[in-house]
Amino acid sequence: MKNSSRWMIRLLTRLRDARLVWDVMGSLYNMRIYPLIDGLYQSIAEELTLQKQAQILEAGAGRGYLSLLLADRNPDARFTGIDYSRMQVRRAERYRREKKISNCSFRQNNVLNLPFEEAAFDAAVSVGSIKHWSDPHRGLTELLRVIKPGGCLMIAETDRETPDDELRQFVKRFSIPFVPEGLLFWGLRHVVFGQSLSEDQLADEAGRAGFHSVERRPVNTCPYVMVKAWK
């Protein structure tokens, strides 16, 4: 790859992770990506077994789709969604009010420095967020700290090892007005998926942070990988 391309990818990756970009462009992401990964959210909702009065944290909650899906299915549990974009938190709160769900709340926080006590949550979930963390190891160790012993972490992320043909099929579903399909594929290949984690890398990061009994698998409904692990 030419140096100019590497420079462009580094620049776009920094923009991808910038809080201001999410404040301004988050609504476009919400509108385009959430319908495409609904099957992933449904899978998490079906697999995550919760006791009554459980406390659940979502890191990188975005518009709050997953937290509110889980809260609606588990009315006796309590859900806290955090996101580092103030505007995404506002969008999530607005969506929560529209859904009339009371056992869920959202706040602006950074996963690298969580403002919660140790063992405050029974489980934590995160989808499509870890690739944006400046220090994934620190973020995972923070999640480990705030999860109770025996608690579960479920984390899913775009798979950097997604084959080109599979990614092209995803691109056909992930259209953006006025953005040519070839340019969109290039951006996803090099800036989103290419700067993400593979199934093995995600599992290794969880283990290195101190989680155990790490399970891993590809997601059937979209080009993501899923890791489930315990404290």
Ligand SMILES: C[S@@+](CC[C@H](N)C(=O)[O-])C[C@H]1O[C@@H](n2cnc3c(N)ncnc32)[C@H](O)[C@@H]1O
Second form
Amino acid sequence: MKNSSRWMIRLLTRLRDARLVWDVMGSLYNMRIYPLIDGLYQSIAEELTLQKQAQILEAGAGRGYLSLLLADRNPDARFTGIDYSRMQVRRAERYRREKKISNCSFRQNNVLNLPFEEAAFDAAVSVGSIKHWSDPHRGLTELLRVIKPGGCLMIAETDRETPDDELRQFVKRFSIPFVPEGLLFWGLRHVVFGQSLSEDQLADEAGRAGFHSVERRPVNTCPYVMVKAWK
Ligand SMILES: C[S@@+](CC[C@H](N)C(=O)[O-])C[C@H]1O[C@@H](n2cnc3c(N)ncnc32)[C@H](O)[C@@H]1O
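What would the structure be for the form predicted in complex with the named molecule, rather than the form predicted on its own?
Once more the chain from above appears, this time first in line as the rest of the complex follows.
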């Protein structure tokens, strides 16, 4: 790869992770992504068995699709979605009000510095966010801190090792108006998936942060990896 391409990928990855970009571009992402990875959210919802009154945290909740899906299915549990983008939090709150869901709230926080007491949550979930954290290790140790002993983390991310042909299928379904498919493929290949984590990396990061019994969960419906781990 040429030096200029490497430089461009580094620049675009910086932009990809910038809070301001999520403020401005979040709605476009939200509009395109949810139908494509709904199967992943459904599998988390099926797997997460929650006690009555359980407290659940979602890190990098975006428009809040997963928290609201879980909140709707578990009316006796309580959900908190955090996101560092103020606009994403507003979008999630608007969506919550539209769906008339009251056991869920959203707030603007950075996962690297959570304003919650130790052991405040029974479980935490996160989808597609860790690759954007400037310090994934710190984000995971923060999640570990706020989960109760015996509680679990379910975390999913775009799979860095997705083969080109699978990614091409995903690009066809993702399609953004006026963006040529070839360009979108290049961006997803090099900037999104290429700068993401593999299943091994995600599992290693969870273990390094102090989670135990790290289990890899197959994701059959989209090119993501997922792990479940325990405190
Ligand atoms: C790819 S979106 C995923 C959103 C949502 N989880 C979903 O399933 O669509 C990544 C989200 O992570 C948020 N994010 C990135 N870095 C963060 C951080 N350090 N703390 C909290 N949220 C963060 C972004 O603002 C964005 O909304």
